[in-house]
Structure formats: structure tokens, C-alpha cells
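Only one chain is shown below, in C-alpha cells, and it's the form predicted on its own.
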Amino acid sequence: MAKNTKKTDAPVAQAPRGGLFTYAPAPESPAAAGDIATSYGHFIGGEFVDSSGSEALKTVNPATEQVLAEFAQGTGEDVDRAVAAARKAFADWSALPGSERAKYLFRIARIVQERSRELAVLESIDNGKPIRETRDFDVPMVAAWFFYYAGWADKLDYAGYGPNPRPVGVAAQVIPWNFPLMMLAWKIAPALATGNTVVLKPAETTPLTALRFAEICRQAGLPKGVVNIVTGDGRTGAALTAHPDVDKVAFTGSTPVGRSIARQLAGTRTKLSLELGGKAANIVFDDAPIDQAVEGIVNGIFFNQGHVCCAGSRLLVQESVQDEFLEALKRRMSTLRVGDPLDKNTDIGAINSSAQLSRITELTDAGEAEGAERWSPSCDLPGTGYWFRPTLFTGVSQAHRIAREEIFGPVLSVLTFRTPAEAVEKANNTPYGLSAGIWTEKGSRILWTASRLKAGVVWANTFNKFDPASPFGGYKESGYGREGGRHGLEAYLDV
């Protein structure tokens, strides 16, 4: 594979306005994720092989616009050939004893941790998204959901899904580009422990962690066709969810993608999961620490440019104290830097794709046509590249386009309540039910708001916290079953 030499000026990340300090660029280097060919294929049967079609797409750094690499669009006749190599290792697999099964687990999460920094760096140059977050979020936690689910594997008789419980044979799973190896390790670490084997799409704009996780698989012996990975856009998506000889299809993404493949495996034995849109409401109440308040609604909203389906995207403020928080948190949106991802400085990257960035510029400009008033700390965007300044938008109704849309990126839409349960009815005036946030310091009004609120997931005090361990998923349309945790084995049973 030949090495991408094309060479772009990096962005540069924006110091903070009106700070005590200054930051001296620290960039990584691009040159620690490895060498990245100027084309792919797909990986099938434990091979690298060329698409049957002669399509191509690109990928591009969102921070620089620069062509990273071709990747194969695959075909009808590619799906079959990754689906045909599933089935034929599945027999194998499935039969393996739990405890062999987990040595292969064990043996990809080492050799994740081994090669961390080289993903870390593929993953912000692919996705644009901080090194700082894929080194100290994203990698590590797919190291973790490796090892989690390589402890389950043979323990599966204690899972609470009555005894003996089976795969239920080839997994086709489609994932997003915002988390693009986490989401993969979401979905391809349980099925693996449970005896599946696996066809997995990575998103189009981020396909090349998917590809270097095909690397990782061969490092790590995997037997051959236990996972596949076939690239391309929508169509291969589609392909792969409808094919026949599939029974398992999970799919992160967009709510209305999401309705599309239920409607497609409606009567059909295919087992489904969904992990779908949001629209999440952080709630601060009037005797929350206004400091850790703050950081949590930055963490809650910015984190990841806001391409985050949990993004607590509106933040519902108790009117007593709502004029004291909004100025703390303009005041700690004013010291974010925004720039370059391989920085390790930067706390916003660039927005994944052009298409994204003119989605949210739509939204926003939305909520200034319908009254919302906007802002914006000052700082300057890069000459290339996809960007956009984090914003906050205050005077917001519920009928407002910015409070009833999931806007993906880093946009927060302020609303006010005077009593609990004004809170309560705001947060759930909402299509979606994936997460929440409660910002308190009394234990039973954080209760009395949990047990209210219409969510999966409900943090108290934090956001976007995530562990193994704890199972993540929404109701209505944010979609249905668990990824993470005992309740993530369930979908890949056949209880």
C-alpha cells in the first residue's frame, strides 16, 4: 500500500479571548497514523479484496479539505460475497468454547492499546474531531468494551438469558461516522463474545479506523470471516440491512434511516436494534454548583463538535438563576479553542463534511428567522476547512425549529422553567427519549426528576458519561434495544 504524501498547511487552533493565559501550538503529528494507501477494497473472508463494482468515493480531512484516500463503493455482489463469508465462518466460530472465543477479544483490545496513539491520530485526521478526545476517550474505550465483552463470553449460562443461549448467527451492522471506532466496537465486541460473525459498513465519510481494524483482526488471528467490513454510502447500507441471509441487523444513525430499515424488516425474523437521533435536555435547577453546572452543559453540548446523538442540546434553566449561569457559561464558551485537531490544545475540531456544516448552518439561521437571539464568542475560523463557532442561542420557544431538531453540532438552545415539573413536561415535549441531564444538589429532586423524565439514559450531575458496564439506548424515536453493558449481549441471543 502506497503512503499519502500530499502535504496541506494545518489550521490553526484560536487562542481564548481574554484570558489570563496563552497556548503555544502542540500539535501531533499526522505522521503517527501510519501509513494511509491511496485506495482500499473491502476486507472479506480475512482478505483485503477489490469491489466487483469500479465506483470509488473519497475521504477527506475536514480540517484541511485534503483527499486522505479512495475507498471501494460497494456493490450488491460485494454485500453477497461478505455476507457468504460470515455464514461459512460462523459453523466455527459459534462452536467455540466462550474462553477461546475471549482470548481473541482480549488479544484485539492489547494490541488496540498497543497502537492507540496511531488511532488516535487516524481517527481526528478522518474525523476531525480533537486528538485530545480520540486519545483519551474514544480509543480507550474501545480498548475497554473489548475487554468487557471478552469476559462475557464465557459466562454467557449466568447472563440471565436462561441456559444455554445461542448466537443467532451473521450480524449486519451499520454504523455513523461521528464515533466511528467506538461504534464499532459498540457493535462488533458483543456479537464476537456471543458467537456471531459480523458484516459491518462504516460510515462514508469515515471509513479508514474500519480499515485499520481489519489490520488489527488480522494481527490478532482471527479466524477468517468472522468480521467483514464492506465500504460505501447509503446503498451499501441498504444492501447489507435488506440481504436475506442476514438475522441480525443493528444500526446507529439518523431517525429517519432508522424507520426506513424497520419498515424493510418488518415481518421478517431478522432480529433489529436501532440507536437513533436525540434531543436531550440538561436541567439545572436553581441550587445547582453553577461551576460544575457549567462544565457539564460545555462537555454535554461541545464535546465532539456536538456530532454526539446524546448531546444535551437544550439546556432548560430554572428563571431565578437564569441571567447568573448564562453569564458563567458565555464566560467558559469564550476560553474554547477552536482549530486544529491534531492540536492538543483544541477543544472544538471541524465539523465531519460540508453537508453537515450547511445542515447546522440551516438550523441556526432557522432560529434567528423565528426570534431566537443568537451568540457566538469571538474567535477566528481557519481559511479551510469546515467549521463552525460554538453557539448559544437564547429566547428559544419549544416551537422553535432549533428546540424541536437534532441540529449535530455545536448548538445549544436555551429555555427557562419555573417549577419541577415544568421542567419535567419541557424536557419530554420532544419525538425523541435517548438522554437527559439533572443539575441539583438534592438527591430526591434528582429521584422525583428521573423517574419523570421520557429518556434511556439519565445522568445526574454529569454528561456523557459512558462505561461497558452500563447498558445506553432511547425509546420513541431515538430507537430500542441496549448496547453496553448485560443488556447489550441481548440482541445478539437468540433467548
Ligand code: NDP
Second form
Amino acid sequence: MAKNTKKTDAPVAQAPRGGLFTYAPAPESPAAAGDIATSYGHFIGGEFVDSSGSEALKTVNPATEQVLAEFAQGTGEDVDRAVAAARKAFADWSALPGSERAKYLFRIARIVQERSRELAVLESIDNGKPIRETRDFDVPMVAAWFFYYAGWADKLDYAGYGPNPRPVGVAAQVIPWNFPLMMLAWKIAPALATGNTVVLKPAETTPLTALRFAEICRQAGLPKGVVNIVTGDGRTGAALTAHPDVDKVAFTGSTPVGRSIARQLAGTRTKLSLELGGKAANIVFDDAPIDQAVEGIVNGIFFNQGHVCCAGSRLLVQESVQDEFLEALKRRMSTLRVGDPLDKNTDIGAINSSAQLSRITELTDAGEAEGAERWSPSCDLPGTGYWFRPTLFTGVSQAHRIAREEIFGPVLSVLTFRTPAEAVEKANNTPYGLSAGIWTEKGSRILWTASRLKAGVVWANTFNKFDPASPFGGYKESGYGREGGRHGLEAYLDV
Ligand code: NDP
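What about the form predicted together with the named molecule, after the form predicted on its own?
Below, the chain from earlier opens the complete complex, with every other chain and molecule after it.
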């Protein structure tokens, strides 16, 4: 296969404004991503195979708009083949003692660690996220998830689901583009540990690390058909989630698509878990340590360009500290470096796709049109690629679209409150309920507030902290089912 290992025209990271110090460029080499083929088929039954159709899609580097590779648009027939391969593999895989399945998961985790630099660079190139995040967060999380669920594989009798809990069967898993490899690990690790086999469809803008993971499955000697990867767009996803021979569907993505899958599966025996959108409130009380809270707010919304379902996209700040807090926040935002995702000093990389950039632009324009006040630090954006400045909206009312809809970009909407009760009421005034943050120095206030927030995860004096042992999931339109921890096993067990 012809290879595409050309160097990219890397965009330049912006130096912080007004400071005494600037950073020298510290670029990671794109060559560390290893060989990227010019075109890819699917991974079915342990082999890389061609699609039965002729349609191909392209994945681009969002920081340069350079095409990285072509990949197959999975057809209904491809999905049939993958589900049949998973079904065939299920009998032997589910009959293996848990301790034997664990060995494969441990092996995958170790290979992910060994190949961590390659995976981090590949993810950064395909997704646009900063190398600092893929290197220090995404890839370590992937390994941690496999290690964690490897540990459960031989202890399922003690997980609280009765003696000898049985796997569900074949799991169809559809994942989004914001944490491609990490979402894959969240789905595949618990499914395999519990004895299921899987067919996974990555997002159309970020298929490369899932295809590289297929190589890792082969390297780990995973039995054929236990993991199958079928690429393609939403049509492939729909063919997979509607397939009559899957026993379980796990979906992470937008609420409208999640809703359509729930409708599709209503009344069938197929088990479903949904991890959908969010519009999290990050509540800052007047006694919060300002600098620490500013760091948390910045991490909460600008991490991963704000492409985070649990992003703290609504800041609720107590009115008495509003001016002081916003001044400190703007000062901190002015030091954020936007640019080359492969530069180790970059804080905010590229927006994942032109479609997502248009969506962010449309919503932020609506914010201005509805009367909110927009502010961004001055920073030059690279000429090619998809970029969006870190943006703050003040004077936001609860009725504004930017306070209600998931923007999924580096955009923070600021609302104020006077009393704790008002903070809780405003925080819960959303159709979503995935996460929330509380900033205060009083433990009693944390407990009082947390117990009233309708959110699956509540962080106190921190934000965006994840651990494989901790369950994650939503209320209301943010979905149902939990991923992570002992709770995450339930989605893949016949209980
Ligand atoms: P989608 O929900 O469309 O995509 C998520 C995954 O589902 C992708 O793999 C997608 O394929 C696939 N898919 C699309 N349509 C169907 C279908 N009918 N049946 C089964 N699978 C399907 O999200 P988008 O990528 O379009 O993003 C739109 C918005 O959704 C974002 O702006 C953001 O607000 C939100 N979002 C939320 C996420 C979260 O984690 N909560 C993650 C991603 C997006 P394909 O990639 O080919 O479209």
C-alpha cells in the first residue's frame, strides 16, 4: 500500500500576549505517527478487508486541511459481515475463563503504553487536539481503562450482579470524534472483559486511531472476530445500530441521534446505553479561591477545544465577585496559546472539522444577535485549518441559545446568581444533566449544592477529572447507563 508520511505545513502556535516570556516552538514530529496508508478498508474477523462498496471518504488533518487518508464507507453488507464475525467469535470468547480474557486486555493495555507516542501523535493529527492532551490524557486513559477492566474479568462473580453473570452477546458501538481512542477504550474494554464481542464504528472525521487499534488487537493475538471495526458515516452507524443480530447498542454522540436510536430500539430486546450531550454549569461562590477557580473554569471549557460532552460551558458566578472574577479569567484567557496541535506548548488546537466550526460560528453569532456581549483575547489564527478563538460571553440570559444549546467549542457563557438556591435553580435549568462543578471553600456548601444538582457527575473544586474506577453518565437528555467502574459492567451483562 502506498504510504502518506509527508510532513505537514505546521501552523504556528501563538505566544501569550503582554507577558515577559514567550515560548520557543516545541513541535513533536508528525513522523512519530508511523505509517498512514493512503487508503483503508475495514477490520473484520481479524483481517483488514475491502468494503463491498466502492464509496470512499477522506479524513483530513484539521490543522492543515491536508488529506491524511481515504477510508471505506461501510455498506449494509459490510456491517452484516462484521456482525457475523462477532457472532461467530462470541461462543469461544464468552466461554474463556475470565482470567484468560484478562490476559488479552492486559496485553492490549501494555501495547498501548509501548506505542503511546505513536498513538498520541496520530490522534493529534487526525483530530486537531493538542499533543499535550493526547500524550498526557487520552492515551494514558486508554491504557488505564484496559488495565482496570482486565482486573474485573476474573472477578465478575463478585461485582454485585449475582453468581456467574453472563455476557449480553454482540455489542454494536458507535463513537464520536472528540476523544476517538478514549471513547473506543471506554466501549471495548468493559465489553471484552465481560465476554462480549464487538463491532465498533468510529466517527467519520477521526477513523485513524481505531484502525491503528485494530493492528494492536492483532499484535496482542486477540482471537479473530472479537473486535471488528467498520468505518463510514452516519449511514453505517445507522445500519449497525439497527442490525437485527446485535444484542447491545452503546452510543456516544449527539442527543438527536441518540434519541433516534432509542426510538429504533424501543420494544426490542436490544440493550441500550446512551451517553449524549451536556451543558454543564460551573458554579463559583463568593468564597472560592479565585485563582484556583479560574484555572478550573479554563480547564472546564477550553480543554480539548471545548469538544467535551461534560464541558463546563455555563459559568455561574456569584454577583458579588463577578467583576474581580471575570477580570482574572480574561487575564488567564489572554495567555492561552492557540495553534499547532503538535507543538507541546499549545493549549488550544484546531476545531475538528469545518462542519463543527460552522456550528460554533452559527451559535456564537446567535449569541451576539440575542444581545450577549462577546469577548476574546487578541490572537492571530493560522491561515489554513479550522480555528476558533477562546470566547467569553457576558450578559447571557437563561433564554439565550448559547445558554441552552451544546456549542461543543471553546465558548463560555457567563451567568450570575445572588443566592445558593438561585445558583442551583439556574444550574438545573437545562434539558441536559451530565456534569457540574462547584467552587467554594466550605465543605457544607459543597454537600448542600451537590445534593441538589441534577447531574451525573459533580466535581468540587476541580473539573474534568476522570478515573476508570469512577462511573460516568447522565440524567435527562444526557442519556442513560453508566460507563466506568463496577457500574460500567452492567451495560454488558445480562442482568
Ligand atoms: P453525531 O451524534 O452525529 O455523531 C456521533 C456518532 O454517531 C458518529 O460516529 C456518527 O457518524 C454516528 N452517527 C451519525 N448518525 C447516526 C445514526 N443515524 N445512527 C447511528 N449512528 C450515527 O454527532 P456529530 O458528530 O454530528 O456532532 C454534532 C453535535 O453533537 C456536536 O456539535 C455536539 O454538540 C454533539 N456531540 C456530542 C458528543 C458527546 O460526546 N456528547 C460527541 C459528538 C458530538 P459520523 O461521524 O459519520 O457522523
